[in-house]
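What follows is a single chain, given as structure tokens, in the form predicted alone.
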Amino acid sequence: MNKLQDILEHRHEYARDWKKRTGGRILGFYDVYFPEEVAYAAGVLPVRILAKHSEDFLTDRLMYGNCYCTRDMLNQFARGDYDYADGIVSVESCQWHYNAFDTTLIEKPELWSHYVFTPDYTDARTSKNVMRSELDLFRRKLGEWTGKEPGDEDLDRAIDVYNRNRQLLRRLYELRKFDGTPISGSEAMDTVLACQVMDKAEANELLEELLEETESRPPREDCVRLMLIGSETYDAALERIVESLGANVVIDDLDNGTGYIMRDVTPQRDRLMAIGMRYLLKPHSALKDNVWRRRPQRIWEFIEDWQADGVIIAKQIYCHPHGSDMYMVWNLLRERNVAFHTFERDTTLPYEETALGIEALINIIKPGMTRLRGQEV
């Protein structure tokens, strides 16, 4: 474990390792539905592009009224903690995301950059092939950026080991669905977060290790069980709150958690199209899931298969397609008797006024509860 989260707190230093020895070229990503797949296919490392906070003279004057997730990105491109990204690349998501994107390549326009287009109706009839059109797009500019178009070959090496990764991630995530898990939620979201910003191939390794280990623990004294639903993290910051309260994250319904490793691309004839449809397919964010509205029953299906007790929302302030769903997953929750807590964060955490509602939520629940091991309700 300590590798990952060590990985994850020094990427940069990992990234300008990985180039050193390798050669390669490193992609900027913004959001999850950026098919990693066709670039790591072409040779190029893509790394997830995290908010980190920092000193900031810039973002008010360039992006006044963007969430500060997205301020910190392009501040980073600015103070040069990016300064091994050969590119940068966005896709159709959030307003805020495609700004960052669109105000670095101003501010760094030496950056080779591209946009591929994700549909937003994932579920429209003619959806996957345009999703498939803008792969092939994708994989003929990468052959011009980088001299080589990824072949069906390397395509399905790249299917292999993005695949490998989510089923050993999910298996991870199973390791939380009882009672007694050997595994926190901070170190389940730091390796999550980890796997973003490295190569897969080493991160698979670094999984087996992981979860051999894990495996083998002794079970964690029982506690809480929560869910956290709402805007992407790019920290563990929240859940290490709720361990310090004596309760656990134990599953989440997150763009960069369970919609990050959630379902598989499926092997077919056509490559592209394969990889595409695994992006129109997996789990749908807040932005994402506009017509038939699965999101609700899906944190349902989480509340009940992973034994939560009850639910962290936290929203990014500005982050509009959240604000804009959530009142649904309040009614959810409403209408099933879960006791929830919602409240607004950027990418810092004010210690005690987040841990007082999270430590009232914990009073809530913990009266009506039965099944924690050595205390009386």
Contents of the next structure:
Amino acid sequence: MNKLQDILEHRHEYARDWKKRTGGRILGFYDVYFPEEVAYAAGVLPVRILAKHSEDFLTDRLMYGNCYCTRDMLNQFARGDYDYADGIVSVESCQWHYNAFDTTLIEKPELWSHYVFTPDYTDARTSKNVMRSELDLFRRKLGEWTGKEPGDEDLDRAIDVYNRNRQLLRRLYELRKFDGTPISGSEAMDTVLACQVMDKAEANELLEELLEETESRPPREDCVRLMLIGSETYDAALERIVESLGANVVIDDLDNGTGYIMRDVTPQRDRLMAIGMRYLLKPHSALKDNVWRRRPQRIWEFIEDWQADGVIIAKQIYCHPHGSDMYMVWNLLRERNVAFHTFERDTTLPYEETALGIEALINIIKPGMTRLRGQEV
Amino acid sequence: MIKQRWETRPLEIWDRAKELRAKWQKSIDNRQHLLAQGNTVESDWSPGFEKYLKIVEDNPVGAFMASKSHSFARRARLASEVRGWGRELCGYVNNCWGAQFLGRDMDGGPFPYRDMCVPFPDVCDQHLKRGQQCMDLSPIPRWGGDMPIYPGERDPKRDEEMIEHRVYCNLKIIADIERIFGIEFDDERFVENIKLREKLSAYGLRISQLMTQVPTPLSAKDLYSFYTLGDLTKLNPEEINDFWKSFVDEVQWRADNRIAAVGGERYRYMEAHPPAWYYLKYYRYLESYGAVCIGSQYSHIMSGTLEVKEDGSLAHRDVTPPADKPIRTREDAVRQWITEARGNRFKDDEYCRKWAITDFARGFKADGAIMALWRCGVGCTLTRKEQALRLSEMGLRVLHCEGSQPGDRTDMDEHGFLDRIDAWMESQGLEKLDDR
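The form predicted in complex with the partner chain is what I need now, so please give it after the form predicted alone.
Complete assembly follows, chain above in first position.
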């Protein structure tokens, strides 16, 4: 286990310790469309609220039809797992996320809160103006809350730290492009998730170390290379099941994976506009990819560039954006003869049931694979 | 106790409503117009293309399918599911676009394929993706838009860029449609429609106000036959105006003369969001207890956003009035129409005006509530549990029923629902009037 994986596993302890060390405030956020740079520039630590299933006596009273992830987010607040969070913030994106945010405030009205409207129609000439205006408001609200409104220098520093983080994570992803990738899918996903719950400056130092160590690792045994598409995930449980079957997830099209690390903030004089543009132009989630369809091309490029042999589509049950996008994804994969397996995720991943479907996919792929010739099928 | 407490009689305007609905259906079936998939409520500019273009949502099409032919709706949903769409998605969507994949409509005629897709912004996540299947099927022109929202008090400063964004998106759509399809936009017609909207909202409000009276002259079930006319089912503005004027007159007459929707009215209940379109029978069943449904925030949508004023009267929420200036250009007209960034009734009532549901209950003198839980509809179910708790706190007895979605009969336990209704009524000391 690398150091970042360890922080992910003990993320609440990390956050409490960070607070003690720095005296800073912690802001929980729900969605990868949240412009973390602005909060970070104000000296606040943005921490992604990650779902984790545990005993639940509350959410059924307040929620119905939600995906399990958002139920678990509410439940964790109710249990006190996020007792270190001073505030929470939501953005215009998945409505279940918004519901978790809204309902958490009913349970915990003492939390500071804010909502950033990030246009769902990202391509209009006016979308960037709305985004900028929302970021400006957010900056002012943060100033009122913390007593210090972040200025240009603070924003520049935050942009540098966040861009560096994305660049390092992309380097890690680059290592997975070729046969014998030195890093497993689960380790890569854990690392990306860890970066979402910790101080990015600290994460960057650990990432530098990890990259140096990973690049000197001997290549892993070649195996079936898979791509993971679907709803957001909050751990690497699925990647671990794939690995237990002798395959590896080498690339993903997930909001919390490539959706988080692709595209930097391109610096410009107007810092807020620069940050806003990053979020309007980043690889879009199924929800915001609703007019100009960029997901099909992107998915295909990932398959080609990362040499994926097949695709797993893991849709969270009640995830409407992904449920509405699968027609397009299936069409794409069928047109290009890419083997795929679709399944619905729920609260937990039962090993036998999940492995059975993935094993079938691997068995479809393997017989035709020349680079694995000679290996037992 | 007597079974009949109030005089009742059928609505005289019912046949006219049926004619208008049939006319709308025919205009789609005969392909007299270009067809656009999109949100009709958010496309109030569309009468400017009245001669050439009709905007058709997958609702009421999807709800109509569920109501009229369970077997066709099932076939349609299967056609959609096998192509990848989630089985737990909105039934309206899967019914309508499943029929697209089957290539035919419920009556066996060819499916009315869409020629373009205008925005269907985010009332719920499912709405946002509602145009996706026809867009993914063929490369039709498509546009986008937003329905901005933020919790808390309205902030005019914050609204400025959002309003500019909405104005820009709508002007672009009109200009692009003219350019791409070579059809002319009738600006005068558009302005007339803006004025008509104000009238319709006033008519709607009057109907809602009359329904607060005991006995209510109209039940929610009656209202469902009319509330989409001029809105989801857009028709000639003059015809719609005449219809609503006559409708208000008739309901006013019924109220003045104590003509009840349900002769045995002794219990008033409210709902939230759409009912099970395939099983409206439960309204009749409840009438046997003397229970009448006075509607929901959803069914009273033709009235705009409602609130109870300090004097106890039901009225429109105070909104930003349009700027008092003459309409000289198309942009002026769009600005006259879009005066608020955050105008959507559903989202506002659920997130920002959490008291709206209790206001509604007070305003309509509700004794109880049936809160359907639709697990396949984000917008149809979001915050429903919270709302039920608020109603319970104010003393209303709340009954939940569960199902897939108002347009999807799959998981609705109809007999079980009736059993629960019996228990709900009996727990409040009410027996069937017939049993006495």
